[in-house]
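Quick heads-up: it's one chain on its own, the form predicted alone, in structure tokens.
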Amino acid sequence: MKKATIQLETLTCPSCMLKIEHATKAIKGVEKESVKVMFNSSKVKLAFDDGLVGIGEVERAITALGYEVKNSRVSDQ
């Protein structure tokens, strides 16, 4: 299991917030429990499982929905 931080651009409303959760919250190998979207900071945690599934599949899900990622910090958990 690993555990990411992932530094959007911005996150402009509470909505976005509620999008980024439930698109993150769909990937198989995210742990769903652990995904937090922080609006101040415009921060994305969460811990995934990297034999399911990898950091770029997550950012991509996020871009798709139309939100920058700047980068992503990724550690064993």
Second form
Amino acid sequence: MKKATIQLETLTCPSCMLKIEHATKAIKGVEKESVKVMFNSSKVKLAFDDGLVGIGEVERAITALGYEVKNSRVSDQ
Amino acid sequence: MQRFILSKKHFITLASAVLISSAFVLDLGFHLEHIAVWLLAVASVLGLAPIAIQAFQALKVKVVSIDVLVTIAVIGAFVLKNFEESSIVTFLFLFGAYLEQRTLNKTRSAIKELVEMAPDSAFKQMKNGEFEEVGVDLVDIGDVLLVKTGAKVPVDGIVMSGEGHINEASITGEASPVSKQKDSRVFATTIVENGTLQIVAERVGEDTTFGKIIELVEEAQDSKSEAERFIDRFSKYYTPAVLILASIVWLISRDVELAITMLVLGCPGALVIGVPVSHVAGIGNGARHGILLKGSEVIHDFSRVDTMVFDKTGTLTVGNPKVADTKYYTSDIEHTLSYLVSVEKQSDHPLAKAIVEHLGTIRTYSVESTSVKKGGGIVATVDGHRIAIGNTTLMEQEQVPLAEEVQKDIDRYIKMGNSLVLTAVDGVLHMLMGIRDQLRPGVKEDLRKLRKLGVKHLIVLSGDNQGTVDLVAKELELTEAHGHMLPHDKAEYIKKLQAEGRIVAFVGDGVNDSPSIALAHIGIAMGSGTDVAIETSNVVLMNSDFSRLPHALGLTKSTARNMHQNITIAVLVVLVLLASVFFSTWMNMSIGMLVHELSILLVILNGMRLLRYRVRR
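Since the structure above is the form predicted alone, I would like to see how the form predicted together with its partner chain looks, so please show that one next.
Okay, now the whole complex, with that chain kicking things off.
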């Protein structure tokens, strides 16, 4: 299990949060309960199983929605 | 392609502004109507592109977002060949989003300032023994780092060699430099004022004390209050509901124009953004003034506080007691003092420290045995004598007789606000010392401000004797004062107050008061950046600075009020818009969108007022 903190471009609409939340939760290997989209700090925090999915895939899912990923930090849980 | 369009959003906004204005000039100035219509159509398509992409992406993850409503409405207007409306609505929507981003960045600026204090590079010892500058992300636990004069300490660590003075204001708020030598702890973001240190990294990145503070503030900003969670749930169903409502209107009236107008008017903009904006600005203002407010729930509770309970030592007083009065009942002063210091040197009790500090270096004896009597003092054997040092309770236990004269002195000392330390040698009282703590400068004025802000009961609880506590209470005009209280007594007392239905805040210095801090509705730690204080409390006053308390209370009150104003604005706007669709002739899509965007800006600007909040004199 890995823990990731992904810094996004500034989020401006609360419905962005909902979109990102739905999209990341839909990825196989991402722990659903762990997904936390932080509106004000424009960050996504989540835990994922690195055997099933990589951080690149999570980032791609977010960029596919039209949000720029600034950087992401992955650490062991 | 999609990403290209989205990244050019600002350009598209500008382009459609130019197209729309030239269309109006051509139409009104030169009566070139058909060219104007073409320009407007182009502007509509151009402006719709990024919105439609976002709408499509939202639908893909099963979210009905505002983008979806706007896209349908614009397409509808386009089909009806109402290019004027379709172009203006897309432009306003894009321009509004741009302004929102700009202003939101402002409300978040306070936190950004904090984050930017984090150091970004470090001099790390490489394999060849040389130090090289690397990004702070590349520093691991156990690395040896070099920190020179003027540089920021990059991580939390322990000094391996070298010495110097460090300004720790970023962590403790205390500006006077602290001396550091081998084995001292140093913290990320503190600044070396002179000297050069080599440190071993102990905690890096988000695990450092500073990183934790940042994380705490960020989590606080994004933690949701009951009201906010409700709005979230509400807006989740609200947008689809508007879509359904518009469809029903269309089915009944067969009026496409009316249906798409409904879609635009129903956008929930200000409602969803109003509350988070107030929070972020309020918490940001706090962070800038050395006040950590842990989340929205804290703001809500703190703004309603009617009873504040204070610890005395270290909270209302400086917490650095000094020996004020001494009286001897023996002729052998020299030996008595030596015995006293010998015993007290082994204790880290604040009173013991004050005594050692007061008497300085004098001859000491080795202490053969000591036993600490809880709530009383110390009994020890020194130089073959039984030495008892403590309060009157201990003297009673030790069966030391107190003459009438002594009793009078004791009463007098207590009245002056002293804590008593009696010293008996072999069962005979030799001396009496009165130790006093100074009130924090300005604390009286701060308490007056708190009262003015609506706190009805100000109560002090202390382990000190009742006389001292009463004196403090009288001096500071507190409502109640209770002495002789151990930590669990304080916690019991707070429980009692809460049972009476009061909303209680407890202010303490964080370590021995942690049960009360955890128990009170609002636990306020006079923190100097220690982990315990930060973690158990709801509010941390960073500098251990009491004068920030009125600011903190005033700020939460203003933030709560601001939040209510924003909700009111948002609800009123939606109601007025929906009503005017049915009861007026002038309402259309463009006006609806304009009013919406204006209301969003209004709530953001209203929230921004909090950034400038200051407590009134």
